[in-house]
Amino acid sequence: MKDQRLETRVDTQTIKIEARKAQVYYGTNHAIKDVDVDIMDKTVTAFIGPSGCGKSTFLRCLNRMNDTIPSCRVEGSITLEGESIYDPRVDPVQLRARIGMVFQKPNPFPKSIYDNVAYGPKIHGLTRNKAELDAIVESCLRKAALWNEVQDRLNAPGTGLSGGQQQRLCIARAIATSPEVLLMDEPCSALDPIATAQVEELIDELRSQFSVVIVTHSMQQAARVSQRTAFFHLGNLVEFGETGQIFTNPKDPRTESYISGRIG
């Protein structure tokens, strides 16, 4: 009996983020075609395939990156918790805060450490004073993995740590504004190992408490972070499910032939 309690509760794990027949175009090129996916609560999903093959723009779309682009159309439907995204009275900057991102290049603002953190609650009014800011900024540097290094210089500029701690500032920074979701674009490529291990190990903590997504070019580091994986090849989504098994046992041949390296 316990068993199918069990198994009842996993099939029926709340979807964040629905996308129906997903097509992105850039003026005339037909970048994305027909992607259908679910993004699960608590889950880390990782996009993967060769360079240019859709997985960043289409990352882009969960959260409206792509309107900054004039060339670029999004059609179909994308949906969080059933509410469609391009709504045209959904507020792009609101959506943001309940679906942060994370880019490739740690981009700290030009800002000390404790601002750098603070201004995504300070600018959606999100605190009443200056001690529940105080606790905001420590509780996501914290779990960031980064007040143990920082707390003793708050005041100093973002921009004078590490590439890895810049990186993971980045992320304290994304989960401010307490988003439902997270995207993470290609997070440790500038990054060395050691830097990458941390980050890896913080994609795995976070994932408790959001949907996390993660666009890498390295295949490990997928098997590694996620529980299910996207392989998108130019433009289409080829496969997707559960990581195990896609790279195991995959269905599409194409998805064969990339994780065993004989296309990338």
Second form
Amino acid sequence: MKDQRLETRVDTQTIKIEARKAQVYYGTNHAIKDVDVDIMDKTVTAFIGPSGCGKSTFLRCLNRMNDTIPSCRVEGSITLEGESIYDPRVDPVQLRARIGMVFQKPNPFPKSIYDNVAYGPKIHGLTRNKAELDAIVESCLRKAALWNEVQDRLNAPGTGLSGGQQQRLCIARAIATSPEVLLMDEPCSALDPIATAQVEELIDELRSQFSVVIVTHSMQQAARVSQRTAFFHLGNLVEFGETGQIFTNPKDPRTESYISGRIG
Amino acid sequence: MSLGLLSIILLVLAVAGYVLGRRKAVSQVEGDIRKLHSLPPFYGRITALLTAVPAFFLIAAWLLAQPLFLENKAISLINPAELPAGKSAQLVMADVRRVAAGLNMLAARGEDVTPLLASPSALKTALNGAGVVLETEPTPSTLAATAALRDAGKTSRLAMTIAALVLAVAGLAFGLSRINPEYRARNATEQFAMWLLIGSSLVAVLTTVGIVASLLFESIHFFQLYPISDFLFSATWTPKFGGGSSLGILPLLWGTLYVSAIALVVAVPIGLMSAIYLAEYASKATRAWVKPAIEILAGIPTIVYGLFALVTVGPLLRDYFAQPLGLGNSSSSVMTAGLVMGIMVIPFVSSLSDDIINAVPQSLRDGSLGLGATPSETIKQVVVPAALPGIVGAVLLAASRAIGETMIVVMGAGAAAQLSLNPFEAMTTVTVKIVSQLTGDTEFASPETLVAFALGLTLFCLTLALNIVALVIVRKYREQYE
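In place of the form predicted alone, output the structure of the form predicted together with the partner chain.
Every component of the complex follows; first up is the chain already shown.
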């Protein structure tokens, strides 16, 4: 499925996460079949596909969030910088600190704005004193383009913000632990177009520091923010390549049908 | 006419109202129900409601008011000169009521009671045979009052029956007269249902007001006989029915708070932790049997807990803690009652908290776990704070339950009112003293009995304050949560 040009790019850029023959089962239901994906460092990778195609499921495998679902089972190999993340020696808690996640619905904790952002650094002991913590909170809120709106009310509850602000707060919270990869599960599905545009701009800026994986239902969004796109259908990875190529010159007829709106 | 028969007649009238109302509505549009504002059953329903509900309300109100009017009439017939020494007219009225009830019972069996009213001795024998035991033969004025009471009762019952039937028929006629195709029967039924619902909630509110009012009036009566400052600030509780008693609430209040505090110290950590285990860690199968098993604790009668305190926990604490530590040798102690009561209220804390913790959205847990927090960090920093309003509610419910508990205290902590810090000393609580002041054959006239109402009022204020605190806390944290 990958063309020659992609292969060469793989050689020049570092691979952050590599999945080979990844399978996911929910009980007896085979949700993800034989998925091979390389997530590049400092790149935005988009997962697109119709509802129920398994893109969110696969995303949740990358930081072992599926561990919280008892009936879920993952097979195959998924590695982060060459080390298997499903190795029994790997602590999923440490792993999730390295691979952050932003969810579909904004889910700020019932705490102040400050405490929401400071949550990760506090539990991981990333700061030595209050001043350092303050600095992290400020820089993360600035990166999330929220600082100007909330700097006067850092002690107000995070749940009191508007939907778009809440989602940017969740992004600030996720980048406060300085993860290496940021997983975003339809981060804009609950937002209006203006907030969406802000978040997309933010994703583009984050690319300079992290590798970002974003699941989205909006093909325009995938085309706007990502450099590489993976198309999932019925649990299979149909096509994976450069975003421009996927949208202008898809190899697989299913990809073409989906992009042109005939399936999905 | 008996109440049952009257009710059946009213129900029959209501059914008739339904059928007639429906039929009239349909016939007015000549069977084309599309021309009606509402579906035909609504016309039937509103007619039936107008027939039955006002009549039933009249019956309820009449039955509530009837005794007051009748007794005033009967009491005036009792000759004050005939009153036995030391008996008030009220006490004679109790006899009058019993005789009247006995006679009604005999009459219901089909016996002729007219000759009995003429001879007191025959009346006494007949009543004894019917299970109504009289100490003495009724005096002539008692008999006259009884007869008057029964007569007035009969008249009043007849008047009520007629009034109810008239009201029902009037309601039926009124309902039928309003039916025409434009009549909005559907909306009217809705309105009627709303007023019924309002009425039901008013019953609960008015009952509470009634309870508080009766407590308040009797307490005011008590404070006229006994100074309020002594009641509130005296540190001794020594009721003497001969008079000259000291009725200070402090030892009782201290005992209540001490026992409840121990109970909460036991129940809150255990209950909360088991709730967290059940909600966050236990598998579905485990939860399915552990939760009901804990809830069984709430179903055990308190007297059984009392036995457990008296026979097992009390001696155990005395032999292994109190005596070796030199803290006393009483098997009834605050500690005994507190521990056992704590076990009793565990399910109040755990079951409610479990439901509340379960209601915390999974997205919050995911958010925290996704940041690399461990499950226990997630619970401490995200789940429990989010569930806090509900947990506080659960704890306060447990607290009111502990404050109001009586049986465990009687059997576990004893009945000695004293102020002490030693948890292995016998103490007692407000509820226990309310019971002990009111049991026995006493008149409600001395401060020693009336104090029970003042104690009850204090207890009511205490739980009310707890509820207000709970409300304030819940409101404060809810803002953050939603």
